[in-house]
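The data below hold one chain only, encoded as structure tokens and taken in the form predicted on its own.
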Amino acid sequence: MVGVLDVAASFAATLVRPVGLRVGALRARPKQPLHLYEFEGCPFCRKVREALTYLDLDVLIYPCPKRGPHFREQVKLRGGTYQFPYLDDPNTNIQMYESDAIIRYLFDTYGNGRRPVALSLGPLTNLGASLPGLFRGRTGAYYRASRLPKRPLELYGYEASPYCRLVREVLSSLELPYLLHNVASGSPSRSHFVERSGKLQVPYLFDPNTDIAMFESRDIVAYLEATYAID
């Protein structure tokens, strides 16, 4: 369950790393969502998610928490090693490791080629991306027994939202795949999101396996635990 301390710590994580709040310059949009194998608590994965938010890209997330039995193995089969993040772009048939290489590819392909300062400072970027871990630790980084859904869930949000972070952590630890719709400030996708959900509030979860849709991080976390966690 989400407690007051969890919310406070997540807000602190956003304050020390306020990247992934708004959308930047965009180019052609991909026809299909990108695929990203990653996990919460990994600073290199965080950098890539920040880039995806900035570029307003939908991405199918395959969580790969430590000891996870499913998607980590897929990465090993695809690329030959357990290394994260791992990007698969079905629009260009590009697959790659290395967060900096992934970020450069994303901005060259779907942006104007210029990375924001917060994502282009090398070791300083890595240090900044590690700071949220001071408050959230490795939450979401380790697998907890769960039932895999037949179809990926859908989550509307953006990287730096403290409430979205709390939901992503549970999705990651339970190894639940989900389609992430980025709707940060300035996103042209926001109007479609409001048409679907009825209001501009994140996180918003839709589960096509149960036809359940809901707002509020506390309610979403409780639903995920009750529906997919195995005690």
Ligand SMILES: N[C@@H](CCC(=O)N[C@@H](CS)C(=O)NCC(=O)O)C(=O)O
Given for the second form:
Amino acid sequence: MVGVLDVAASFAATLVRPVGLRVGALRARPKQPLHLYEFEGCPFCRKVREALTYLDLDVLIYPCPKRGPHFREQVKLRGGTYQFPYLDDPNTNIQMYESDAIIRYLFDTYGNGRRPVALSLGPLTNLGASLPGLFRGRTGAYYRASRLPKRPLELYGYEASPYCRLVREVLSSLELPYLLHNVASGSPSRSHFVERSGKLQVPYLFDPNTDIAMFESRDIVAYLEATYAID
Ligand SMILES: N[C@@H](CCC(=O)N[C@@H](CS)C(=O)NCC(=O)O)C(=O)O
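In place of the form predicted on its own, the structure of the form predicted in complex with the ligand is requested.
Full assembly next; the chain just shown is listed first.
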């Protein structure tokens, strides 16, 4: 359930970290979505999602909340350790840990090689990426029992949208995989999004398991809870 305080706190989180609002210089486009293992409430994961918004990349998100039974184990099996974020790019067959290395790789491969200042300041970037936690705490960072969907859900949004954050937090704690379509300001994908959804508003969720599509973070959160949470 999304309350007024949640919305206010999510706006405050965006105010202290207004990164991941718009698209920057783009170069090569990947044929397939990238895969990212991450969770909400992790500042290192946030940095990487900000880079993905900036580079207008679609990404298949595998949430790895603490105590999550599914995707954490995949990371351990594939990379050898439980550390997040973990990127798998099927386009180049590259897998890696370490947020700074991932961000550098993303800008070298899909941007013009230059990282925006907010993502290139080392410890200061980490500090900045931690600030939203002052308002959202560890929401989304811990697993809650859920039913795993057969097919990944689809979410249209961008990192710094306060309303998208509220939806991502639930997707993360319920460990629901989803294909994230980044459609920040300046995104060339926006026209395709409007064709598909009928209007330019995020978050927009499509669930291929039930064929349900919807706007409005409050409705989306209620839908996810009712459909996938086991409480
Ligand atoms: N230097 C790493 C630090 C990553 C890191 O410490 N991630 C934490 C989550 S914020 C983690 O993987 N913790 C282990 C766990 O959640 O089990 C990076 O920048 O990617």
